[in-house]
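Here's a solo chain for you in C-alpha cells, the form predicted alone.
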Amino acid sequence: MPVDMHVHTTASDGEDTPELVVARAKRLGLEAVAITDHDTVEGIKPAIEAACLHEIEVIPGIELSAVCDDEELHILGYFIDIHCQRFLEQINLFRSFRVGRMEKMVKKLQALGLPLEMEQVSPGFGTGSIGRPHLAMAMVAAGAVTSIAEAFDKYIGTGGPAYVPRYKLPAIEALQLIRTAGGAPVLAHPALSNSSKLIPCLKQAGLAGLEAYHPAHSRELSEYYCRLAQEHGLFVTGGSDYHGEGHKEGVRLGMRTVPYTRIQEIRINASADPVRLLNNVY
C-alpha cells in the first residue's frame, strides 16, 4: 500500500488542514500519510485525530530549513517524538525567528507605500509557522495586490524590494534536532538544491535517507537518487510536497509515494540510539 512522506498543511503554509489532508489521503488509498510541516509540529495532533476515525496512520514529521557550504537545504525528519522538550523549545525559537521576519517584511511594504499592518498577517492554523504564502494572502485582503502571484512577483519572491532571507539552521544542527527528538533525517527534493556533493558529508552527521521521489524529479532523476542513496547506505523515501489542490499546477496528494513496507525501515532508524549516531559527528 502506497505511503506519501511529504504533506503539508495549514499549520504552515499549506491550504488544507489536517483533518482534511487525512480524509483526503484516505479516499485515495493511502495506507499512510507523514506530516512534515515547514518548523512546526501544530498539526500532527489533529491529523492523528482525525486518522483514527479513518482508519489510516498518520507519521508524525517536519521539514526544517538548513545550510550547507552556502547551499540551502530541506530535512525531512521521520516519526519525530512531539513531545521531546528540547525540540519544542527549538522550533519555538524558530516561530519567533518567522515572525521577526514578517515584521521586517511589512516594514518594508509600508516604505513602499502599500497599506498593510502586522496584525493583519497571521497562518491559518492556531499558532502555527507563519510564511510568505501568510503575508500574500493578507496583501491579497488589504488590496495592496490582485493576487498572490502578484505579491510575490512584485514584492516578496526572492530578490524583491519586500524580501527577507528566513533563517536557516546549520545542517549539521538540523540534523542533530532531529535525531534529539528521536527522528530520521532525511535530504528533501535533492534536484532543488545542489547538494549531491554534500551527502557524505550529511551521512556522517547522522543523515538517513534520500527523498528521491518528488515531483521535480524526473524518472531519471529518481533513478539516479536510488543509486546515490544505495551507495551511501542510505534509506529511499518520497513524497508529493503537496501543499493543497490550488498551491501548484499538476502536484496532487499521492502523487509520488513509496511502499508502506520501507516505513518499518525508516521506524528502526528513527528508534537507532541518538547519542551514538550523533557521536558519529565528532
Ligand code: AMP
Contents of the next structure:
Amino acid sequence: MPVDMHVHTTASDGEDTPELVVARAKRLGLEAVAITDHDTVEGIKPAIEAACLHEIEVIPGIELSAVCDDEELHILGYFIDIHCQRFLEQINLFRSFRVGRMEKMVKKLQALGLPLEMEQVSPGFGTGSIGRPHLAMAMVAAGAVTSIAEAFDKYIGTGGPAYVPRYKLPAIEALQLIRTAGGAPVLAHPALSNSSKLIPCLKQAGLAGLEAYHPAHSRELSEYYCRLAQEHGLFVTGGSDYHGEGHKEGVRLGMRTVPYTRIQEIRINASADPVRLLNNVY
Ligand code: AMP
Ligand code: ZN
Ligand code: FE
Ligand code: FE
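Alright, leaving the form predicted alone aside, put up the form predicted in complex with adenosine monophosphate (AMP).
So here's everything in the complex, that chain up top.
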C-alpha cells in the first residue's frame, strides 16, 4: 500500500487544511500520509484526529530549510515527537524569524510604492509558518499585482527587488534537531540543489534517507538517487510535495509514493537513534 511522504497543509503554505489532506489521501487509497509542513507541526494534531475517522495513518513530519556549503537544502524529519520541548522552542524561533523577514519584505514593497500592510499578510492556519506564497496572495488581494506568478517574477522571487532571504540554519543543526525530537532526517528533493557532493558529510551527521521520488525528479534522476542512497546506506523515500490543487501545475497528492514497508524501516531508524536514547537517559 502506497504512502505519500511529503505533503504541506494550511499550517504552512499549503492550500488544503490538514483534515482535507487526510480525507483526500484516504480517497486516493493511500495507507499513510506524512504531514511535512515548513517549520511547524501545527497541522499534525488535526491531521491525526481526522485520520482516526478515516482509518489512515498520519506520519508526523516537518520540512526544515537549511544551508550547507552555500547550498540551500531542505531536510524532512519523520516520526518526530511533536511534544519535544527543545524541538518546539527551535522551530518557534525559526517561525518568528520568518515573521521578521516578512516585515522586511513588506517594507521593501512599500518602498517600491506598492499598497500593502503587514496586517494583510496572514499565515493560513493558527500560528502557521508564514512564507512568500502568503505574501504573494496578499499582493494579489491588495491589487498590487494581478497574479501570484507576477508577484514572484517582478518582486519577491529569489534575488528580486523585494526578496529577503530566510534565516539560514546550518544543515548539521537541522539534522541534530530532528534527531533530538526522535525523528529520522531525510534530504528532500536532492535534485533541486547541488547536493550530491554533500551526502557523505550529511550521512555522517545523522542523515537517514534520500527523497529519490519527487515530482521534480525525472525517472532517470530517481534511479540515480536510489543508487546513491544504496551506496551511502541511506533509505529511499518519496512524496508529492503537494501544496494544493492550484499550487503547481501537474502536482497531485499521491503522485509520488513509496510502499508502506519503507515506512517501517524509517520508523525503526527514528526510534533507535542513539541521540534519542541519550536524551532519554539524561
Ligand atoms: P519561502 O519559504 O517563504 O521562501 O517560500 C518558498 C515557497 O514559495 C516555495 O515553497 C514555493 O511554494 C513558493 N515559490 C517560490 N518561488 C515561486 C515562484 N516563482 N512562483 C510561485 N511560487 C513560488
Ligand atoms: Zn512550501
Ligand atoms: Fe522543499
Ligand atoms: Fe516541501
